[in-house]
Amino acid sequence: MTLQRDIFIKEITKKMENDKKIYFLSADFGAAALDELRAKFPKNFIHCGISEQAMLDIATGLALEKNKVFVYAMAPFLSLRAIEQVKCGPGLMNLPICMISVGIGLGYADAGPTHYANEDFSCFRSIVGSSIFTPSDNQTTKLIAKDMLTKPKFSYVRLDRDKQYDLQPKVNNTDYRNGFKIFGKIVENKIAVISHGKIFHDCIQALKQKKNKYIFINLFRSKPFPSNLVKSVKKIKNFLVVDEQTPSGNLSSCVFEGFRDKNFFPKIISKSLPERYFFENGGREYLLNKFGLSKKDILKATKDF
C-alpha cells in the first residue's frame, strides 16, 4: 500500500509536466513522491525550512499571481502554528491554496503533545471559505488531488501517516461529488456510524461482527457540510460518530450542525478524545485503547442507543 501524502504528491508531478504555474511548498523533505518533484522540476518546488509561517505567507503571494499553489507539511504545525497566516492569506484574501496536512491525530506517536494534531479539524472549520477533507483510502485521496488541480481552492486536506486499507466498493466519481460514501444497506432500525480517516476503518472493524445492524458513512468532506446527506439517512434515528480529536468543534459538532441546519434531530452520540493533552508512550494503537477510542470502546458505544 502506498502512502497517501505519495499518492496526492506523484498526481501533481504528473500534472507538472504540462502546467508550470503550479508550485510545491514544503516545510519537510520526509516523502518519497517528493524526492521526485523536487528533482523533475527544481524551479516549481521552494522548500520553506521549519517556517509554515512564512511558507503561508509565500503561497498567498504565489496565489495572487494566479500561480495554484500546494502547501505541504506536518498537520500540527501546518494547522495552529500558521493559522493566522492561513486566516489573513487564503482565508480573507479567498485565494484557492491547497494545504497538505500530514500526520492528523495521534498518527506522530511518540512524538508527545506538541506533535499531536487533535485540534486542527475544529480550528480549521472555523477559517471562513475553507474546504476541509479527510480521506480514509489512497482512490479517495488521488479524487481530492485531482480536484485540486483541476479546481483549485481553498481546502485543507488531512492525510493519515500510516498506510490505509483500499475501501470496497471503490468511491467513484459520485460519492466524490456527494463529499460521502454509505457503506451497507439503509434501514431504519440500523445504527449509522460516522467517521473519517484512519479511525473509519477502526470502526468497521470493531463491529464486522455484526456489521448487517450497522451502516457505515464515510465523511470524506466535512465542509462544506454534504447537502445531500440528510436525504440519504432521514430513515435512521441514531448515529455514532468518531472522530480521534479532542471534543470541542470535532466531527460529532459538524454533524450535528449540518444535520440540524436541515431540521434533522436525531440521536447523536459521540466517541472521541477526551478533553486534554497526552504525554504517555505506548505507540497510537496504545494512547487509543487507553483514551477510549479502542475497537471495544467503539462497540460499546453502540450499545448506549
Given for the second form:
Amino acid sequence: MTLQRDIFIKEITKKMENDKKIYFLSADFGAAALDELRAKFPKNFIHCGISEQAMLDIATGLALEKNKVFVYAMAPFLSLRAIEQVKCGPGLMNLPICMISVGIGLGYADAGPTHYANEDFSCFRSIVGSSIFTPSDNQTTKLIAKDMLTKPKFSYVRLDRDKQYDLQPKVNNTDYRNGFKIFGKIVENKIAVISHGKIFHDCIQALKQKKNKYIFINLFRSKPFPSNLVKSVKKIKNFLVVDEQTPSGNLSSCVFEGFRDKNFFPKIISKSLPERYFFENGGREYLLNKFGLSKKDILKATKDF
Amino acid sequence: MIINDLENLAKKYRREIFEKFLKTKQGHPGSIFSMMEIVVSLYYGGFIRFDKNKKNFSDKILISKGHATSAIYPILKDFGVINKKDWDKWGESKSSLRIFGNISIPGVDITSGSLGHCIGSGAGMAVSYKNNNQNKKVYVIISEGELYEGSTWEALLFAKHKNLDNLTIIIDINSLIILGKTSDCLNLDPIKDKISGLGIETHEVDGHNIDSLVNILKVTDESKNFSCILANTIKGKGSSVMENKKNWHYWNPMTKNEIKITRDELK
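Since the one above is the form predicted alone, can you give the form predicted in complex with the partner chain too?
Next comes the full complex, and the chain you just saw is listed first.
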C-alpha cells in the first residue's frame, strides 16, 4: 500500500513533465514521492521555510499569475496557522489553490495536541468558496489529484498520515462527480453510516458482522455538499455520522446542514471526539478507544436508534 | 516628465482625494497622504510601464497597506483605467471604488486590507515572472506597521533567499500607527539595521522628495539584488491639520476653517 500523499504527489509529478505552470510549495514537509518531484522540477518546487503564512501568500501571488498551485504541509499548521491568509488569498480572490493537508484527526499520535488536526474540518467549512475532500483510499485520492490538475480550484484536501485500505467496489468517475459512494443496498429500515477518511474503514470493520443492517456512505467530498445525496438516501430514517473531529462544526453538522437545505430531517446521531484536547500517550487506536471512537463505540452508537 | 511636474501631480492628487474625503466622510487620509509621492514616482517615473493600446500596466504595484490603496485611484483615473463615472460616483453604491483596494477595481492588482500579506504575494508573482523569463517587475508598498506582522519577515527571508531582483519593497515609514508613535507603542527601530541585517540591499530615502525617490528606484531597478527602500514620510503630509497626528489615521469631521486651511495648503 502506498501513502495517500505519495499517490497525490506522483500525479502532480507526472503532469509537471508537460506543464510548467504547476507549482508545488512545501512548508518543510516531505514525502517519498516529493524527493522525485524536487529533483526533477527544482524551479517549480518551492521550499517556503517553516512558514505556512508566507507560503499561502506566495501561493496567492503565483495563482494571480495564472499558475496551478499546490501547497503542502502538516494538517494542523496548514489549516489553522494560515487560515487568514487562506481567506484573504484564495478565498477573497477566488484563486484555484489546492491545499494538501496531511495527518488529519489524531494521525500524529503520540506527538501531542499541537500536532492533532481535530478542528481543521470545521475551520475550512467556514471559508467561503472552498471545496473539501477527505478520501478514504488511494483510488479516490488519485481522482482528486487528477481533477485538481485538470480543473484547478480552491480546495482543501485532507489526507491521512497512515496507509489506507482500498474500497471495494472502487470509487469510479461517476461516484467522483457525485462526491460520495454508497456501499450496500438502500432499504428503508437500514441505518446509514456516513463517514470519510480513515475512520470510514473503522465503521465498516465495526459493523461488518451485521452489515446487511447498514449502508455505508463514503462522503469524500463534503463541500460543496453533494446535491444528489438526499435523493439517493431519502428512504432512510436513521443516520450515524462518524468522524475524527471535535464536535463543533464536524461532519455531522455538515450532514445536518446539507440535509436541512433539501428539507430532509431524519434522525442523525453524531459520533466524534469529545470537546477537549488530548495529552495522553498510547497511539491513535488507544486514543480513539479512550475517547469514544473505538469500533465498539461505533457499534454501540447504532443501538441508539 | 520633469520632477516639478511630478511634485505638482502629487499635490493635485492630494487635492482630489481630499475633496473625496469631504464627500465620503471616511477613509485613511494620514496613510494616503504619506505615500503620494511614492506612487506618483512609480507611475510617472517610468517604473510601472503602461500599454496605451491595451490600457493596462505590465508591471505590478501591490499596496499592502490596503487602507491607502485609494491613493492610486486618481492616478488610475488619469491613465483612463478607472472610468470617470466610477471616479465621480465614488462613495455611492454604483461605483466600483472602495476604501480598501480589491481586484474588482480596474488597475488594482490585489485585494488587500489585512496587513502583512503582500510581500509574500509579490514574491510569488516575481518567482513566476523569473521562471517564465517575463520582463516584469513587482513593487510592494507596505506600511511601517506591517513590520509587526510575522508574515512580513517570513516573506522577506524568502525573497532574499530567492534573490528576487524583480521585486522591490517600499516601506512607508511615517512613524505613526493608530494608537501613537511606533517608538512608544512597540519600538521598531533601527529598521534599516534589521532589514539590512537579513542581507537585503536596503536604501533610505526622503519619501516626499520625488527626485530622490526616482533616483533610488532607478538604482533598485538596475540592481541584481532583491531590494528594499525605506521611505521616511510624514503621516497626513500636506495638511497642517493632519500632519503627524495619530487621529488622522482615519477621517475626522473638519470645521469650515480646517477645510479652508487644508484646501489652501494643498494648492
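In this text, the rigid core denotes the largest set of C-alpha atoms whose superposition between the two forms falls within 1.5 Å. Positions refer to the first chain, counted from 1. Keep in mind that what you see is a predicted model, and the values were worked out from it rather than measured.
- When two forms of a protein are overlaid on their rigid core, residues whose CA moves 2 Å or more are considered shifted, and residue 29 is one of them between these two forms.
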